[in-house]
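First comes one chain, alone, set out as structure tokens in the form predicted on its own.
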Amino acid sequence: MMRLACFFLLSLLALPLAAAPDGAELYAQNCAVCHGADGRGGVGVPLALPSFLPSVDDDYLTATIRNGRPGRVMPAFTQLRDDQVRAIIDYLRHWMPAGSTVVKLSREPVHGDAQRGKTLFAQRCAACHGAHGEGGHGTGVTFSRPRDLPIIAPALNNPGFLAAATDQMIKTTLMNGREGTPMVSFLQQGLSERDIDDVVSYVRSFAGTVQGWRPGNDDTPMLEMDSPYSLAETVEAVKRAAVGKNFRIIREQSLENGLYAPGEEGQETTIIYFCNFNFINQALALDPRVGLFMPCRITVVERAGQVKVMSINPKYLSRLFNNAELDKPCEEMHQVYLGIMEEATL
């Protein structure tokens, strides 16, 4: 019995150990697509501007990753183990600039006149920030934000953002400003240690009154119509209806176009490429990863002798894309699609 346990207690000692999980490879697969390989930002906010990272502790960067930003993009990683997301903050670390260490905050709330901090928040914050706290508009990209800023003014009313924010946090960030971005240190403009505090009891009280983002309930991806009509009568009749719709047609297309040497692709699907260039630019302003789905297409399909319309559909791009700024351009796009084709249909 006793020669049966030791061999059994040096099998497990024989066995390798877990490998800790990679942080840079973690950061590549979940981060770099937005805040860049190199953290300098995309659609994402640069986190290696030297004076983010030693500003802000662990527990803020694990509330982040967490819980995202509702409607602001960045999404929740809740499918991330505890020490998959430890590793994750271990690499942002190496690049705090050499010599910097993450600044110590207390954790106990300050109190301010809120109501004070509102007119004061209007005078000084209103303009990047919103009248509300709804941040600037667009992403971290250069085609959505002037190109002198580094950074888009974050979303303060945002619930994410204030379930991860210390009270001590954003005092301290109104003090010292943060270099690198158009965030100026308050001191230095004049106000007093009481107007911060005013300023930060203002910014806490919108998590009373603001409720989270939630995408719209469409969870159909896509847009589909039977037609009457031939594949060639119908294919005529989405252009037709797309013009009228103020849409320009760029081309249409075989589904097959490019598999197969000319004149030898099936016909039996049909793609309907349109533009309007001012409601894309718009819409690319907002988020430039629209520009996937761009120009609007829609398929005609025949399958078995019956003919279909079909479409992404647009109101499923702000869930996909976690961006509320989406929800009333992809509402307009939504109403567009259905009167194509339904009118192409009819």
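Definition used throughout: the rigid core is the maximal C-alpha set that superposes within 1.5 Å between two forms. All values derive from a computational prediction rather than experimental measurement. Positions refer to the first chain, counted from 1. First, how it differs from the form predicted together with heme C.
- The Cα shift for S192 between the two forms, taken after rigid core superposition, is smaller than 2 angstroms.
- With the core held fixed, R81 shows a CA shift below 2 Å between the two forms.
- Once you line up the core between the two forms, the Cα of S51 stays within less than 2 Å of where it was.
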Second form
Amino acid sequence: MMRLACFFLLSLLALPLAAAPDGAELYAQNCAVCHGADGRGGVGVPLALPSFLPSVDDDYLTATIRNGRPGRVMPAFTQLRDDQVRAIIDYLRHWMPAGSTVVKLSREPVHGDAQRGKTLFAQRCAACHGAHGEGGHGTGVTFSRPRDLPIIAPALNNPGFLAAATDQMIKTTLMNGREGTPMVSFLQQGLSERDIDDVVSYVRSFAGTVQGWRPGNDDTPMLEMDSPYSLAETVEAVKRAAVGKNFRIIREQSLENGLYAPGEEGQETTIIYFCNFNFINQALALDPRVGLFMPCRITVVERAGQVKVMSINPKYLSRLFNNAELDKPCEEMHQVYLGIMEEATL
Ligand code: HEC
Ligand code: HEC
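Output block for the form predicted together with heme C, input the form predicted on its own:
Below: every chain and molecule of the assembly, starting with the one above.
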């Protein structure tokens, strides 16, 4: 009898572990804020484009999610389990046009003439991707300026991009372009396949010049502090500190309640959402993109026994938004976030 009861209990416990992670929900929690609930982009580039999804394989998407684009706004999602990343990718794939399939690209390196590619890059790419492939000013889909360029060109000298993209993926992007974006087909623009190989080799050569991303300064997309308290205590302390600064707590969301896959135990995340309508209205009037980061949120994570408090870095955002009018409210928000995080971890 006892045995049977134990068996029942164990199978109950095992149930949620066996349940597949929900890609739609994970996308909504982790990606929608930047890429849009419908995948049409925002602070992030569009992901649902028919010209994008079939042109990249799962390895590219996995590496992009895992590594992020250090120094750009795209975060590295190291805390997600493999099956969760898988579920997000399956969810992205549901936007693929009916009947389309994912290209199968070889892993063969492209052997072009990087020196020649450099000249072509300066002529054909630098205007959008920057002289050294550092990417356009700002990120994602622009709502304000410049109006002639609806999507900001991603950084190509980025360690996250270079680690994710194979030579063949870059080549395909140049050959076909991304219909529906400013990234056109350079075959149609009159470059030969050999020219394109040269440009690919030049883009690959950025790998030797990029520097790693140093956390802990204003240039980082995230603010992060260690907390000496437990997760629950830290969550309460963050809420007290936010209320003390005239914010209203909207809600608190715990991810991954309960059960974890083997090896992932002891990881827990709570997000605290809060807002101040005066501030929101003021900032929204300056730039509608601010709405993507509202309400304000601070994330408390416990990983391997260490509790950390994290938020997006508003100062970093203000640079990426490339809207000088936002500098002041972003600076204010930076102080607010730091103040709350410092007070909560004191
Ligand atoms: C804080 C904003 C932000 C969040 C959150 C975010 N991204 Fe991004 N993402 C970006 C930006 C911005 C870029 C473009 C990088 C650049 O401008 O250099 C990008 C690029 C990408 C790319 C490369 C697109 C391409 O054209 O090659 C993929 C894929 C991607 N993100 C997927 C995701 C997924 C999946 C999630 C959730 C797990 C996510 N992103 C969360 C901002 C974000
Ligand atoms: C008119 C502006 C413009 C020009 C010129 C341009 N690009 Fe792009 N490029 C973009 C935009 C915008 C995107 C993002 C498209 C999207 O949202 O999927 C992009 C995407 C890319 C990507 C995919 C990056 C990623 O994160 O997925 C590569 C690689 C690339 N461009 C290389 C080049 C190279 C090399 C050249 C020159 C031969 C070039 N581009 C010229 C605007 C441009």
